[in-house]
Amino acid sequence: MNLELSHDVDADAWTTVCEASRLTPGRGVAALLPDGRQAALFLDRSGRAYAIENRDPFTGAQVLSRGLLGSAGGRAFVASPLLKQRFDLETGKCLDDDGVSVAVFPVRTV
């Protein structure tokens, strides 16, 4: 089984990123995008898959897929490992800052 990701305006392409027995619960693999940009990917403990931007808004680094997941509120979320800034893996958000977001993208299993 193949993961797949949507990353362009049209919601009908899909773009293969990895097979998804490489990715280990509670840990980041990154992903280059055919449009230069990079994905983390991300897979909980009950086997869901996130995918959102590997570029740090608060440093440029391009680093997310190496930060730490968590849980707050019932919400999943990944740490940077650079300032600790949580971003939500559903919306992007910041949890530390209302102003700051990450893009995030649609991932399914194929």
Given for the second form:
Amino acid sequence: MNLELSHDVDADAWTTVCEASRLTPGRGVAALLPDGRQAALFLDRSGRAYAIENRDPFTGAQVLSRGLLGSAGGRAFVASPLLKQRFDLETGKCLDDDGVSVAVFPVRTV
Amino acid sequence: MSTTPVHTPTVPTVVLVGHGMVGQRFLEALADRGVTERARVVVLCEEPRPAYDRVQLTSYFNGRTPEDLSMVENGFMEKYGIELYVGDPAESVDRAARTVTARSGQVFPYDTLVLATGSYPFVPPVPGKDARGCFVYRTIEDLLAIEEYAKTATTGAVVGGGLLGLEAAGALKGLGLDTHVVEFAPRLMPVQVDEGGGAALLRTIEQMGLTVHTGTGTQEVVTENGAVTGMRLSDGSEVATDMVVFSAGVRPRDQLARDCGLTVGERGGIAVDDTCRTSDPSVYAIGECALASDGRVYGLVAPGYEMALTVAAAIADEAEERSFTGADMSTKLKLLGVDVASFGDAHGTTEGCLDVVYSDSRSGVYKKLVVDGDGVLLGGVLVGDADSYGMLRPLTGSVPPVSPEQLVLPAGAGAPVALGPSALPDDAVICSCHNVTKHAISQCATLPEVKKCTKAGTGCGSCVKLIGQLLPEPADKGLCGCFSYTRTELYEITRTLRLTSFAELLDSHGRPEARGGEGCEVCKPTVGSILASLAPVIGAGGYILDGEQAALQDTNDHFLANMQRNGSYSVVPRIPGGEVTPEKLIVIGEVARDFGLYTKITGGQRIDLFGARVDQLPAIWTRLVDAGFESGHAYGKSLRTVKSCVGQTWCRYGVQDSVKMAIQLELRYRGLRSPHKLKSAVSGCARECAEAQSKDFGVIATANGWNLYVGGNGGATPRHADLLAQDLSDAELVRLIDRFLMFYIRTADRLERTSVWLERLEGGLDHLRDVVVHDSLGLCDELEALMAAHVADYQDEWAATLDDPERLRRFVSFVNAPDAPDPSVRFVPERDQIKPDLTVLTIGTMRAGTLEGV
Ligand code: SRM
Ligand SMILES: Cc1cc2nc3c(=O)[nH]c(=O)nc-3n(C[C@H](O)[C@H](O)[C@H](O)COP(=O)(O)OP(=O)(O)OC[C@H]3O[C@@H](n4cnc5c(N)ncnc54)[C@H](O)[C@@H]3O)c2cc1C
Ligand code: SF4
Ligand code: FES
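Now that we've seen the form predicted alone, could you pull up the form predicted in complex with the partner chain?
After this comes the whole thing, all chains and molecules, with the earlier chain placed first.
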């Protein structure tokens, strides 16, 4: 089972990132996209995959993939490892600062 | 950043000139009042970026990016259909035709014009003031230019020893320059503080290594080939310097208003009335460019915000008319790390007023309160210790509930001051930046709520501590949103039920709504730590990164290194007791050199190597482990260091072998996971060179053995350790520490150091002594057994990681490109070593080359 990520929805372009078994549920990994951007991929306990931009907008560092996963109100989030702001994994919205969000990438397992 | 909403000529138009702090507050107030729905709002912004937090400007040098400083929420302009023209200043106003012409040539008709053009830094007309190397300190662009120039400079001078001058001086010092401050007045911060306060400030600032010249003016900037080389002062002396920052006050930017014939004050400032209207009823002026009806120009942001609200209310046609007739000039700042505050009638200009002064030049503390004959507090100056500012300022204008003498005495001297936030009246202003009262704050339950609903605490931040004291204590003592149990309770549950997985614990003991979920960033590491410290007795895996445990660890534990601000890591090998052979030192030097790491001696008697990419960690540690080093657990909530003094072996005063004991203790407790980090030290005699009394457990040699101190803390709230037992033999000492640590691990809260835990422990030190010395709870056997299991089970985490290819696989920057380094982790030179390149991080998403071959 491979994890694939779409970095360009219009072009229907999918990149194979890695085998799903490389991810520990509750943690993430970083992937380099063909256009040079970085994505953070996560698996939750139920095996569902998520992908968001790896860049922490508060510090500029490419570290979100190294944050801890959590859930609140049934929705998964990742807490930045640097200053601990949380980001909803489905929408990319920061839960601690209304004005801030990160990009979200569609993912699938094939 | 501009949008062009559909509008018809019949819609009234508001044009705002100047998008600074006050301009943005004004736009928010218009939006709040629904004005943006019925009017066209146009903003002309001169600077190349929308409004940002000028008050926090200096924090740029502490790593805040220009983006962090922005005051405009993403999408704000679009949401309210505001037209913002960035980098396009207003050039002229035609009041007869009611139009504003921008530099781009665009002409905007207006019904209401609001001027918020702020001020410009005043540069005294001295020869050489325009030379290369002369700067002002007002905008982000100014700071970028200063930062760039400072790279080639070694000395800097600031003209002006006021609030901004000292801030600029701090910045220059932070950039590594030898820094001078030249102030014309006989003391620093002449506007805010009095003579005594200025003297206290001077002493402290000189101790920091800045050179201060007061009572002297700048006569000339000396130049060579058009660049600054020095400064000639009015006392005839000369200061050699590579750059000069002028910070000699500001002047209102009223040129636009002058040019179109609006009334301006004799000494500048656009004259306005109580409602901030200028001499033309369709034109308002707010913020630092306005000359208020009380004849003053306010150079602080809070009065500007008041003016913004006044005008927004007038434009919105609010029934309740607001007015601005003057404001409080109170300030509290931390300048170069020194607290400075002044409020009310700080200089005692009220007729018949009296003052109460406390001054301690040893510690650089100076406090003065001004009261009237009836004891009404009129104002004050606080230097060196401004903790009471939050309480005192709101009490201004009333008779404080305790005497003024008690209010200036330091805590602990004389009678304790029983003055809590409850003493404040409901209408006391707690946040002066946003003019928020105690009553408004008491409507909220949490700090985030307060910030959201009232904006209190979002300005200078000096009121946040007091806000915290006003909020109710949370009724729910649960660890987090996932568990209603405390850490101690979870420890007991895990121990007695022998649960070995987080998921199991969450699904059986979590809050109903959290069961089946992921947990959160609070409970996962907490439970991870409990599982690690109980591993041998409950049968959980001893390696903290195997299986589910890997998902629980904070990022530092997950990579067995400390993450730094640019996503790189630091590496700290354990150096037990601070003792290290020359060979091992050489290996550290070689590793640092070969991997290009920044090297620093830590405050914990060992060496930190900074700037490793995640994919370099295994190679670095292979070299270190080969040379006999182990993980120093700088990343873990676990034992850090046991510092030692050289002790009896060498020192003429030593009475025991303190190094040997320190090494023994460090090796015994290394790797022990606990609620917070643990630190220790062993001194060879009562002179205490190892500072054992500031440690979680500290040991001091006596002629007969060892004294054990517990609950000490350095850090933010230092605490002297308490003596638990005296004259212990080696074995007695170790046994007592075993019990003490295990009792702490069992009963402390998450992130509670031993100092805080001991303060909280019912019965305090006596109870602790009963439990661990006299075994009053019959627990000691069990506590010792737990520690014995830990000692037997210990393995070096790095050696265990390097041994297992599966465990090593996580150490890559990219899962799909294991050999590609992360391009955002870059460094620039600093003092012959490196430091993180932070500008690279501000650029936004870095596009790396391409994914060749993947
Ligand atoms: C490296 C070092 C500074 C240095 O260059 O000297 C340091 C660096 C950090 N300290 Fe420290 N502390 C260092 C010695 C100290 C000391 C001095 C000492 O240990 O004798 C203290 C005061 C003593 C004490 O803890 O009681 C100290 C009190 C703190 C505190 C405040 C703790 C408190 O109870 O108030 C924190 C914050 C915290 O832990 O919550 C902290 C937190 C940190 C963190 C972990 C902040 C962070 O989360 O990034 C820093 C990261 C280290 C890294 O990335 O490698 N550091 N820190 C020192 C490492 C010592 C070592 O060899 O392990
Ligand atoms: C380093 C520093 C530290 C400070 N610390 C504090 C503090 O601790 N507490 C405090 O209360 N205050 C502090 N201040 C002062 C505070 O920043 C100002 O009071 C506040 O910014 C005033 O807001 P304003 O909108 O009136 O002016 P500004 O924020 O200066 O904004 C005015 C804007 O108008 C623009 N402008 C001017 N003319 C035109 C034109 N013709 N067309 C278009 N745009 C134009 C300017 O470029 C500027 O961007 C500090 C200031 C500095 C520089
Ligand atoms: S604490 Fe005592 S034994 Fe240790 S170095 Fe200092 S004076 Fe010497
Ligand atoms: S007083 Fe400045 S933020 Fe509250």
